[in-house]
Amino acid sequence: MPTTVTYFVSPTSEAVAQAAAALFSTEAIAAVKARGVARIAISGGSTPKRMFSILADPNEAYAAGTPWENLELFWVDERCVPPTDAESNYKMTKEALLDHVPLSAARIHRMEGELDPHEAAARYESEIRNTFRLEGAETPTFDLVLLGMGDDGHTASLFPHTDALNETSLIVTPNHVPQKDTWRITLTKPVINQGREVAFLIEGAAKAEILAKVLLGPYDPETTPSQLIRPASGKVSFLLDAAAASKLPEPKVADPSSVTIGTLELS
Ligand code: 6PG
C-alpha cells in the first residue's frame, strides 16, 4: 500500500519544536475526546527536549490544555541504562516534562533500562498489554507515535543491520547495536506502523542528506530503518525545519504559520 508523506517545513528549530508541541496536544484532546484516554509514544534523544518543555511551560498553551489527566505515556525506545542515567530517555523527559505537568506516575509507562534488556523488554510488553487490555496475539494501537531519526537513518531503536529490524512477533523488543556496544529497548515496526498519527521530528543540517535519502532515495531498510515505517494508516508526517528538509523537493505550499507543506508518495 504507498505512504503518503507530508512534510511540514518550519524556519527554525524552535518553531519546529512548538509545531511538535501543538501536535501532541492536539492529538491527545481528540484521542480523549473519541475514546477517553491518549496514549503517546514518544521518543528521546536531543531533538524532543525542547518540544517537552514548551509543552511544560505555564506561559504556552499547551501545559493547561493538554488532558494530562487521561493521557497514558510510553517510550518508543530506551537505552539500557538506569533512569538517572544521563543517557536515560526518560531522565530528559522527566526533567523537561513529567516534573511540570500533573501526569500521574501510574500513567508514566517507563521502560526499565536498569534490568536485563531481554527482562525490561518482556515486562514492558506486559505492562502494554495491560495497559491497552490487549487479548491474544491483539497489538495496540497508540494514539500517536512520536519518532526521531539518527544521521544514520536509524529510529526507534532500529538501527541499521540489527536483529530488532526483523522482529515482528513481539511488541517490544530488546536489541543489540554493535555500532555503539550497547543494548536498547525498542517498540518494534509493526507497533510503530500500528500507530494512528506517526510523526518523525527532525531538526538541523546533519539530518539533511540520510533524510533525502530516506524519502527518496532506494528501499534499503536494513541500511535505512527510518523506511521501515510504513503505517497501516497510509500517512506519516515529518515536522522539520528548513536545515532538515534541504534537500527535499521545494514545498509548495505555505499557511499562515510560515510553515510550508510538502508531500511525497512512497510506493
Ligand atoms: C534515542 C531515540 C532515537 C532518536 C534518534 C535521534 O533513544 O536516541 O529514541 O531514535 O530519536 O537517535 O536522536 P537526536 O534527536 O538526538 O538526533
Ligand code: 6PG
Second form
Amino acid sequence: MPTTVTYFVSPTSEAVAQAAAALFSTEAIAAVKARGVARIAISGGSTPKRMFSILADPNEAYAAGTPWENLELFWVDERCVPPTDAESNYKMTKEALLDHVPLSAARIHRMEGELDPHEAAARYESEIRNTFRLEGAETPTFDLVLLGMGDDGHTASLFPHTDALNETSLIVTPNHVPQKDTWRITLTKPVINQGREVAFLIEGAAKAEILAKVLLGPYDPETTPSQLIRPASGKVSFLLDAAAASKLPEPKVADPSSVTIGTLELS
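What would the structure be for the form predicted on its own, given that what you showed me was the form predicted together with this ligand?
A single chain, with no partners or molecules, comes next.
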C-alpha cells in the first residue's frame, strides 16, 4: 500500500521540539477521549529531550493539559546499560520529564537495559503483552510512536545490515550492532508500523543527505532501515527543521517565523 509522507518544516530546532510537544499532547488527549488510555512509545535523542522539557515545563500549557493519569509510556528502544548510565534513554527521559510530571510509576514501562539483552527483550515483550492484553500473535497498537533517525539511516535500534531488520514474529528483539560493538533492545518493524500515528523528529544539516536518501532514493532498507517504516495507516509524519529538510522538494521555509508542509507519496 502506498504511504503518504507529510513533512512539517520548522525554521529552528527549538520550533521542532515545540511541534513535537504539541503532537505528543494532542495525540494523548485524542487517544484518551477515544479509548480511555493513551499508549505512547518514545525514543532518545536531543530533540526528544527538549520536547520532554517543554512537556514538563509548568509555564507551558502541555504540563497541565496532557492527561498524565491516563497515559502509558513505553520506549521504542534502549541501550544495554543500567538506568543510571548517562547513555540510558530511560535516564534522559526521567531527568527531563518523568521527575516533573504526575505520571505514576505503574504507567512507566522501561526496557531493562541492565539485563542480558535476550532476557530484557523477552521481559519487555511480556510487559507489552500484559499491558495491552494481547492474545496469541496479536500486535500492539500504540497511539503514537516517536522515532529519530541516525546519520546512517537507522531508526529505533534497527541498524543497517543487522538481524533485527528481518524480525517479524516478535514484538521486541535484542539486536547486535557490530558497527558499534554493542547490543540494543528494540521494538520490531511490524510493531512500529502498527502505530496509529508514527512520526520522525529530525533536525540538523548533518541529517539532510541521509533523509533525502531515505525519502527520495531507491528502496534499500538493508542499507537505510528508516525505509522500513511504512505504517499500516498509510501515513507517516516527519517533524523537521529547515536544515534537515534542505535537500527535500519544496516547500522550503521562506518566512523565518513560518512552518511549511510538504507531502511525498512512497510506493
